[in-house]
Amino acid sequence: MKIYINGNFFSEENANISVFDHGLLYGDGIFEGIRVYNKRVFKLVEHVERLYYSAKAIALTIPMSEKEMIEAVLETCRVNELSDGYIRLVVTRGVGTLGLGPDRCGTPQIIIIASNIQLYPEEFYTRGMKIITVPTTRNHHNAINPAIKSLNYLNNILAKIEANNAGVQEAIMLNSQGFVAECTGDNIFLVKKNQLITPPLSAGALYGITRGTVIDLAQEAGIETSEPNVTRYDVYNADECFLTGSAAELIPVIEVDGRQIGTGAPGPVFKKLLDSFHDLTKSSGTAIFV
């Protein structure tokens, strides 16, 4: 595998960075997690206008264009010959010293990985997967706003942590107020009565890209949809619930804190949609070519 850093490869062993750069020492950077469908990159165009958008919000100066940025992450698959798989792109603030200030920064990194990944086991896509509700709350608007997909993922670890002890590899995040914000890496929706559901984007939930595909998919199938704040009651009372993310694309959920959801297995708006999202997948329409 080969590494990108600032406009250069890197084998695996020698994609170094400095201990001084402030991604490592204060987790001062964003990303951005993207898939390779067939030789398609999914979304990029979507995906590197947020990455500028978070960059934008911690006043970080990315030093290269959103086409550039596009070019680099294409050249990457090329160079890895990568088919179907995973992008990892990384900005982080760049080397500075042990104390905080940006302003004592360099030119921030650029690292972009290609490979592959399996979020969950393939049984839980087909089966459905059990999920529970954490005490961790999901970040406040005014400390670090969930709209920013920054390096610091220490509040979405720590629910994932509490997720692992209880047994399951997903949990639920509530917002201060006791709404339902999103899992630890995934948008989450419901289906009640043949409407889909999902949370706002004001209640902490992340500008997802598959959030934000499935919406329009749901809307064209004319699947009524809303996002009101959503309770704990809402999600133990649906008829289906099920995860969107782009590592984790499309995933059913069939029980949360031990309630069954549903039917207890996946149901027919979830299937319906997962059969839209990967025809769209496979269309040149909605990617570019590696």
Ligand code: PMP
Contents of the next structure:
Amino acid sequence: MKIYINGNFFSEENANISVFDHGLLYGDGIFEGIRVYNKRVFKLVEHVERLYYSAKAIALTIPMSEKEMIEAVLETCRVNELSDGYIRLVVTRGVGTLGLGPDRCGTPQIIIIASNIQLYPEEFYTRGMKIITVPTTRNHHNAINPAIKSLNYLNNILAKIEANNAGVQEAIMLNSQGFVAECTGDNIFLVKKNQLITPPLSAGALYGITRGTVIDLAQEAGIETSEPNVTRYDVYNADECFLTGSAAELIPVIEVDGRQIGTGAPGPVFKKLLDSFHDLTKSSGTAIFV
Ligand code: PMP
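Got the form predicted on its own; could you also share the form predicted in complex with this ligand?
Below: every chain and molecule of the assembly, starting with the one above.
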């Protein structure tokens, strides 16, 4: 595997970043997780756009244009001959001192890893997964804004630990008002009486690229979609529940906090959206080879 760092490619062993990089010392940086299907990078433009939005929000100037970043991602796929996989794109604040000060950091470090990922076992996709609600609250907008895909994921990791301690792999995080925000690494959807529901971004959800894709697919299929505030009561009484994310794709949820969701099996709306999602991933994306 060849890893891109600031325009050069390194073997895994030689792909090194300074221990003084504030990405490591303080989680000061941002990232994206992007899928590659059939020699095309799925929603590449959208991911790069979100990366630059995250950068703006943390006052980090990425030392290349969005167009150059797109080309760097494609080049990393080419060098690694990746036709299906997962890309991790990371921008750190750069090498600084042991103080917090971002003003004393040098050039931001740009890292691109083209690899693979399998988040959940296959049976979760066919049978559905069980999740719980955890006590760790989703970041408040006045703290690290939840829309920022920052390198500081400790809040979500704490929630993930709580989920794992309870014997499940994903968890619903509520916001500070008690409304459902999303899961630790995925957005959440409900189906109620054939309508698709997902919490609004203002509830503390990440502006998920897969979330946006699913909303588009639902609209194309004539499925009514809304983004109201959602409570756990709404989740328990939904006909269907599923999660979305670039790594997880679409994954059905059949139990939340010990309550069976719907029939306890992946539902028809989920299956329909999954089919159209698979069709889309086969046929769209930025071609790696032109
Ligand atoms: N929420 C969180 C907290 C995430 O980290 C992610 C990405 N893993 C998502 C939602 C899903 O976003 P996307 O569809 O853009 O991958």
